[in-house]
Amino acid sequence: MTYITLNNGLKMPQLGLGTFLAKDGSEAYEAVKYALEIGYRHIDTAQMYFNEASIGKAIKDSKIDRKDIFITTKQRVHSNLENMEKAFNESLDKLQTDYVDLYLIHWPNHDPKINLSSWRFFESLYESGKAKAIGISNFQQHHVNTLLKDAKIRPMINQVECHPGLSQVPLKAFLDEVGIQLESYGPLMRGGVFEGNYKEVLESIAKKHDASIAQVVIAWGLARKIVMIPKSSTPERIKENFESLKLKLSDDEIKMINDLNRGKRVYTDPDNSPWGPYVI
């Protein structure tokens, strides 16, 4: 496993297992035993997926000492203290941890005095030690910007859409300046990487290293110093996706996966998102 050192000092797995749309029930439960079972350390779920009481059960059943992986959650929706912790302490005991080791908010809220009055939340959390690191997701430039105006605590993560068709790299690069890392959800583009011109690209890649499509996007972002947490519940794909540790491309295999960047979302685009009629 490679790892990946945040602003705090704290290492992260590079790779791990996504569990968005993977059921509450065994569907979310195997997924999380097969990936802890064959060497992933790194598990990442949300209170918007509704699996983390599942996914707390495959952790403490796979006998693995807590410390040695790492629980990502997220905050649903912002809302005032007293939801907050309430939302925040549910996922603990879904979980079956006393701590996380990331928390993060879910999706920018369009008010930015709300954002900040949850990132006052998540430093009490991080201060206080029930979260390891605090973070952000789907924040663009200018969310960022905003948030570090009054942040008293910098973020460590920033978990946007990235992929060959949308590569951030703008956004990476802004990120590296302020120091916070970025994470990589939806790596397969919802299964566009195995369609048109995108496939025509990365399958004569994949070729040459005798691998899949999906081993070379999740290497082509682990390459670029990306977190990748790729989704999968089903065990062949789960192993395959890990394995992509193994395979190293080269820069000019790396740049011809950055120039299938169109700029394409197909997940929520963060400044039209239905996440963020709270008023305090």
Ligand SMILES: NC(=O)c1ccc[n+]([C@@H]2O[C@H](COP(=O)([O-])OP(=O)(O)OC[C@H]3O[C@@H](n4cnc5c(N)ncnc54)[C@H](OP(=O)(O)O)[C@@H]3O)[C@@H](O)[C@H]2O)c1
Given for the second form:
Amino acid sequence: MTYITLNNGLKMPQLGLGTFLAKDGSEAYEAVKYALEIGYRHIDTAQMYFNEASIGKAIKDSKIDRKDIFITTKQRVHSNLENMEKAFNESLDKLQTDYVDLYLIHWPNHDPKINLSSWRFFESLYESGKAKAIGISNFQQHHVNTLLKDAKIRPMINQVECHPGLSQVPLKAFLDEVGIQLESYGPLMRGGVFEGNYKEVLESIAKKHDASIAQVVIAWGLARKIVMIPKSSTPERIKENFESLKLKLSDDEIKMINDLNRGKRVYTDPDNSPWGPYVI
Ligand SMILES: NC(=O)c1ccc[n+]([C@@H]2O[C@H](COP(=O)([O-])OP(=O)(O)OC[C@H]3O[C@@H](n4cnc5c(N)ncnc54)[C@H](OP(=O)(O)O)[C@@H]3O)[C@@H](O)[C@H]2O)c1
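One more: the block was the form predicted on its own; return the form predicted in complex with the ligand.
Expanding to the full complex; the earlier chain stays at the top.
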């Protein structure tokens, strides 16, 4: 496993398992249990995925030391302090742990005051040790800049949509400059990398390495020093994705993948999301 050191010194496994749409119950449980068996040590979930309880059980049943597993979860909506505390404690209960490694604001609100008041709560969790790292998700550069004006603690991570169709070069350069690690979600474009022009280019690279398209995409992100969390509930794919750690692409191949960028989103645009007061 390779590790990324966050701006507070915490080491984070650079490859993790995504779990969005892994159904609570046997699907999420088996996926996480298998992933831990073959060497994953980083699991990404969220209050909004409604699968934290199965993930917590799989982690417990793995018998792996809690300190050796990196768990990320996310707060669903910004709300008052009482509701945010309740949501955080529910996540801890479901995950059967007394701390998370990384806690993220899932989506920015259109109202910066709301983002800041949520961040104050996150800062208090960090100070109490209940979250070893805190961060944001789906924050555009302007959301980050606004938050940084008043943040006492700099976010350690920004988890955003990032894949060959949306390579996030400007956002990554900005985050590197301000010391916030970029984490990619939707690395396989929810399946889009297996289609059309993406498939053609990625397959040509994959063939040269006797690898798969998914492995090429994950290796591309790892080479860019991005944290990657491909989701799968299929054992063969969970293993295939893990083996990307062994794949090293050439500079030319990385450039070929960079050139696929079309600014294409497969998820909601954070500037046009339904969260918060949105004046028309
Ligand atoms: N912060 C946010 O707002 C946010 C938003 C979205 C996602 N995320 C996080 O990022 C993770 C990854 O993103 P994602 O789940 O949207 O999409 P993704 O990882 O880009 O793609 C997942 C899809 O690809 C398939 N797949 C996985 N490995 C494959 C392989 N080797 N070959 C062929 N198909 C493969 C999966 O199928 P099977 O499962 O059927 O194998 C699933 O349908 C999420 O699970 C979640 O943890 C965060």
